[in-house]
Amino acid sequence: MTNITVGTKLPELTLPPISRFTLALYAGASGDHNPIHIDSDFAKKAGMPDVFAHGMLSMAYLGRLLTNWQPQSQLRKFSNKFAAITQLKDVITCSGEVVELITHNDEQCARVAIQACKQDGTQSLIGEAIVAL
C-alpha cells in the first residue's frame, strides 16, 4: 500500500452518459422502479424535463470509487447529501481526496471527502467517508 496522507486524491472515476438504458439496468438491479426514473411522459407530467437518474445511482458511483481505491472490507461509513439531479446525458466523475487522518473505533483510519460532479461541474452528491486503513 502506498502512503496514504492528508491531501492523498483518490483516482477519478469518469462514467459513461447517463442513458435509459443505464437507468432500466439500475432500476432492475435495486428493485426502485418509480416510474420518474424510467417513463417520459410520467416524468414530463411531474413537471421535469425527462427521466433523470436514481440519486442512489450516483451514490453507487461513489462506492465504487471507494472500492476501487481500497478494499470493501476497509470501508467503516460512507455518506452523503443529494445537491443535484443527474439529468439524462450527463457525465459523472467521482473523486475524493483524505481530509484527515483518525482514529476511528481504536483503528487507524482515513476521513475522505467524495463527491460527484456533472461535466459542467455541478456537484450532484457530497459527502464523506470513513476508511481503515
Given for the second form:
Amino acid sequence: MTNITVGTKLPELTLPPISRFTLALYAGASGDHNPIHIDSDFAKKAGMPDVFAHGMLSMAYLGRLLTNWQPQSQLRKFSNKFAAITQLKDVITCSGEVVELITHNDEQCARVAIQACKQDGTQSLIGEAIVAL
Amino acid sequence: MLDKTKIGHQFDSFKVDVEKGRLKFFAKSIGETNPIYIDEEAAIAAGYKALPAPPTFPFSLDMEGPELLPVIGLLNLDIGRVLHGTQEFNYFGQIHAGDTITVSSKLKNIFDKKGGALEFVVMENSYTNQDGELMAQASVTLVYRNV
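Next up, can you give the form predicted together with the partner chain of this protein, since the form predicted alone came first?
To see the whole picture, the full complex is given below, headed by that same chain.
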C-alpha cells in the first residue's frame, strides 16, 4: 500500500434515494426503533416535515466507503458530526480523501477526511477516519 | 435544563449475542454488496473467523439493552426532540458473529449552547467480548432541542 499518499481519493459511493422502505428496513436491522424515522404521524407531531433518515444509516454508508477502499481490519478510528438532516428522497454520495500520513499508536496510518453529501451539495455528515497502512 | 447531577452515571451493563442472521439483515439494510459481510465462506476466505460486524454495528448493540437508549429515562427526555450530534468509534479488535459482547455505558457530560436552546448529552460506551477483550469504544453526543 505504498501508493497511498496525501491527496489519494477514495472511490465514491452513491446510494439510491432514501425511501420509507430504506428507513423501515434500517430501523428493523439496526435496532434503532425511534419512531421519528418510521412513523410520519409521530415525526409531524414532533415538528418535523416528515420522517427522516437515521444519522447512523448515513454513517453506515460512510463505513461502506471505507471498507470498500481498505479492509475493515485496518480501520482504527471512525468519527463524524451529523451536520444536516437527510430527508426522504435525498440522494447521498460518500467521498473521502487522505489528508495526512500520521503515526497513531506506533502504527503508520492515513488520516482520511470523509463526508456524505446530498444531491444539492449540502454536507450531511462530516467526518474522519484513521486507517492503518 | 437537563439534570447535570447525573453526569458520571454508569448504566447497568448488558450482554448481547451477535447473531449471524442479524448481521446479514444489517448488511442488507445498508445496501452492503461486499460478500465478506453477507457470505460466511467469503468472510472466512478473507481471514475473518466468522461474519464480521460492520464498523457502525456497535451502535446497534447499544439498542439491545433492556430499554432503548436508557439515557432517555434517566434524563426524562422527550425522544421526539433528540437528535444525534456526533458519533466516534475507536477500534481495538473485530466483532464477529458468534461473539457475546458486553456493552457498558457512562453519561460523560451535559452542556448547553445558544442560551440553553440546545443541550448536549455525551455518552461513552465500551464493547468487550466473551474473552474480556475490549473490541471498541464509542463516544456519542446527543442534541436535545428545547425549541
